[in-house]
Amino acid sequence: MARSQPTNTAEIVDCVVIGTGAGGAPLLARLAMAGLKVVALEAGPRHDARRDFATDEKAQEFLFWNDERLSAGRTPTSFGNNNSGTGVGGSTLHYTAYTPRPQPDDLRLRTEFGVGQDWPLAFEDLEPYYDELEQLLGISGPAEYPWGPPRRRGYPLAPLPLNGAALLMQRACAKLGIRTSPAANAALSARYYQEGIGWREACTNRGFCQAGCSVGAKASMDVTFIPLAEAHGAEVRAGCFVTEIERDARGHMTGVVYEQDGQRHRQRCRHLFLCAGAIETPRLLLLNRLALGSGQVGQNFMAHPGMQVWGTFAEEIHPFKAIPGALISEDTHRPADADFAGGYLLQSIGVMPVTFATQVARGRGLWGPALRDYLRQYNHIAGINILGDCLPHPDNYLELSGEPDSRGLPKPRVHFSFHENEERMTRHAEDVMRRIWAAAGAEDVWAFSRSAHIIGTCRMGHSAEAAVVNSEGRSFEVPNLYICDNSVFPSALSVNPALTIMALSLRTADAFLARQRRRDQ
């Protein structure tokens, strides 16, 4: 089908950034606070928190990324409501605000274990960046945190309080010798003031995080970064769906190409910074034929080990109350007895009705009564689960189907298995998970396997022959093209990633302000 040719924009801004969730959001703040002339381009659309996030699973399902992804491999991973979002703050609208930093070694994982891929860079690295980020945000946490390095401030704001599901697991790894903390979470135990943006309200302990917090309490890039970049000057589109990136002669990017309201419309740049996750940042490279070279875009896909335990208590717990991930242990990062490279963590979890009964079906193939008469005890259920990583492999990918999506544009198709490293951990972690609830007086165990996030796509590294991006996001091919999401993950760390995208995000606006103030070419 033909195209219409693109409106042109008349001006030629410093920056255009796709994406406005944890990859472009902070950056985009950082760049206009330096005083470039930047703008966000966003697919989705611009939602407001208090008129439009209901306690409401199902009317909430406007802030996924619905569009169709193909799904492949033995344990094929699954889309919508488990890793992508859209819309003005991107998947941290949806997110649960767990917020982790990753262990030292996490980012040396071929150094400790001769598998997988070291970063290139340190922990050290990144570590003024979590600290900024946990204060600005208004991190909850603990006062001393059992694991990692020292860290030059404490959490600004005291832990939210232990949901049903917390309180079993603490009293029941306190039988085992198995240490736990109350979790860090991005969400306010207390009334918080933020700088550039002003007051935001504490958590009201609603539970459904993952429907999009109504009260600003969760800290998402709407109601954090992107204030604090409006503020500064920078343009929000939202509702811009990019389909092409130009270049010149040189092989420079130029400018996009993008669709809103069913028009074309052409924005020019002398900056792109690319931030639409692991699936639309590859495939949108891919599309453009644009920093191929390496053979490494599309490449490397992986998803955290993510094995959920359920128990039926004869104590009510109300699992969508509060926090969903209030509790947290880290003893199992480098377990003694393991078989298996790198390690994970355990953490409590709320979860929302229809969720449950959608795992409920999937996991234990209930359906009709049998699924109703179970869900009767909904109520009696608490849940652990963790978070591991997950090795790199050469038939983890994505690729551009032969299908068309509604755009007319090739629908990415996305290969991946989980092999025998994270088939080892998922082992080791169900049988710990199975004792704690054992021990806390659980009957009716059942485990329900799955992968959380997604990660990799267009790994940074130390050359062009074995990466996308250097460790500054910068391409190895495209001088002025950049890449921030959680797309450049090398490895998948044994967290949560949301902190370690925003982190790096932060970092990449500093290293291009400096080259810029150094004229760098």
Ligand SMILES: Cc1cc2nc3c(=O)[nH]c(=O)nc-3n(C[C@H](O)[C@H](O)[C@H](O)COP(=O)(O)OP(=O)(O)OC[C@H]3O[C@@H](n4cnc5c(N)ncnc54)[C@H](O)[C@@H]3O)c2cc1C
The other form holds:
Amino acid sequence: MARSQPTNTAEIVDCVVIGTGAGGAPLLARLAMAGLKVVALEAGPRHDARRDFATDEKAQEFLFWNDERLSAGRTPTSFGNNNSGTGVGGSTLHYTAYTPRPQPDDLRLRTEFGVGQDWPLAFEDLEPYYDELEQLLGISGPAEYPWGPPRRRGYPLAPLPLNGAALLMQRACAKLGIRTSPAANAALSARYYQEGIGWREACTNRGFCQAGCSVGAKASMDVTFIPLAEAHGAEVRAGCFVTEIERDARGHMTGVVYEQDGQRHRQRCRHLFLCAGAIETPRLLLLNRLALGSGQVGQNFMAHPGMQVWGTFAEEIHPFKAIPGALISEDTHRPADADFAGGYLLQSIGVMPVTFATQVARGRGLWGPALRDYLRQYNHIAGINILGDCLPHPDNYLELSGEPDSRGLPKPRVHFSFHENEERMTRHAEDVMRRIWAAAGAEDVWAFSRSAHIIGTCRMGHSAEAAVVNSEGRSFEVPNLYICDNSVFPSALSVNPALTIMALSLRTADAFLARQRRRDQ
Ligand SMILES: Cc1cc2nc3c(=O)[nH]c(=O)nc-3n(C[C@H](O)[C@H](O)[C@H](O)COP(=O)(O)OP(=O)(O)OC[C@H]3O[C@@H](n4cnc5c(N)ncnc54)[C@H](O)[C@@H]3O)c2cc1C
Ligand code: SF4
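Now the other one: the form predicted together with this ligand, given that the block above is the form predicted alone.
Full complex below, order starting with the chain above.
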């Protein structure tokens, strides 16, 4: 297809950031606060939470990345509302706001088990950022958390109320001797003030976090780092889909070309921060044949084993009510009887009705009248799920397919299969979760094996032969290119990823700013 010449924006800005999710927004704010001229280009629209975020799952589908992605492998991962968002704020607009820290040994899988990858940095390198984020975002969490190293400060807010599934899980785990704790959530249990952001209102226990939080209680990027960045002069351009990354003869990046309202534009910059998520980031690099020397772009695709176990209870649960991710256990982080590497955590689930109906159709194979009959129990069902390590396997990768999308660009194809380690872990977890629900008095218990989160297609590491970026997110090949999102994780971690993505984002910005200052001296 013939393409029109892009319109030039005359100005060369210091930094362009592609994507405004957990990877892009924190560093956008940090760079703007350091006085740099920064422009963020976001493919999705900007929303007004109060106007646009309704308690209506179907109506909220615009929050997800709905462009088709091709899925292959023995256990193909599903996309859209299973893992990818779009809009100013990225996937944090729909995330559930679980924000546990990883444990230090999560970052040393190869050292500990001889498989997978170690991170090129230690937990101690991330810890100051976890601390900073928990205070800035106003994380609600327990006074004492039973797992992991001691914290330098407590969570700034008390935990949110436990929902129906969490109360049942808590009772049953106590009987079985499994420790539980209220979870850390990036949702406010009380009104909260932060310099540069202002007051944010407390959670109203509406329970539709995955449909967008209309009161701004959930710490999505649109109500935290984006306003902070804009207050310091960052420019956020919504509805701008980047298609090209331009270079000079030395191979240094010089700017990007993006489409907005059917027009092509060029934005020149001195440094580029690619934060488009674990599918679109490698896709952009592959499309532009950029930073491909390591052979690792698109490789090492990982997704958390995320089995759910559901049961029916005599009491009313109201699974749509209150913060969905309320109770956690990390007693399964390194189970004594494990026949697999790594570990997993257990989390109680709150679930919206349409999402639940979809899980039932997929997981139980019910359809038509049988599905309708089963869904009459919706107010009496409760679930637990796991998130566990996933090893990188050579046959789990992303490639460009031969099929064009609506822009004429090749759609990504993602190959994903669980291997023995993920299958053994899932079997172990199913047994634990079935025991919990049996102790809680559940009937009609069933399990649904699934994967969640998209991780690891541009991994960080120590060398240009084995990784795309270094521990500071800087490309080994293109010195003014940085990557920061889920794609840089060398291992999946046995916890939800968003807090760690944000921590890496702040760390990448700080390392970049320190290098700029050294050059200026
Ligand atoms: C239902 C659900 C619940 C979740 N709950 C949790 C949770 O409780 N806790 C947790 O830690 N994690 C959770 N996650 C995962 C978490 O939301 C993501 O891992 C994380 O937000 C990903 O951040 P990211 O910056 O890597 O990518 P994203 O947030 O996806 O950001 C990428 C951004 O880049 C933009 N973009 C992409 N391509 C282009 C382009 N070419 N040009 C311009 N812009 C582009 C996209 O529109 C998007 O806004 C959940 C995910 C889902 C699906
Ligand atoms: S449960 Fe709380 S955080 Fe979630 S959408 Fe409702 S008000 Fe927002």
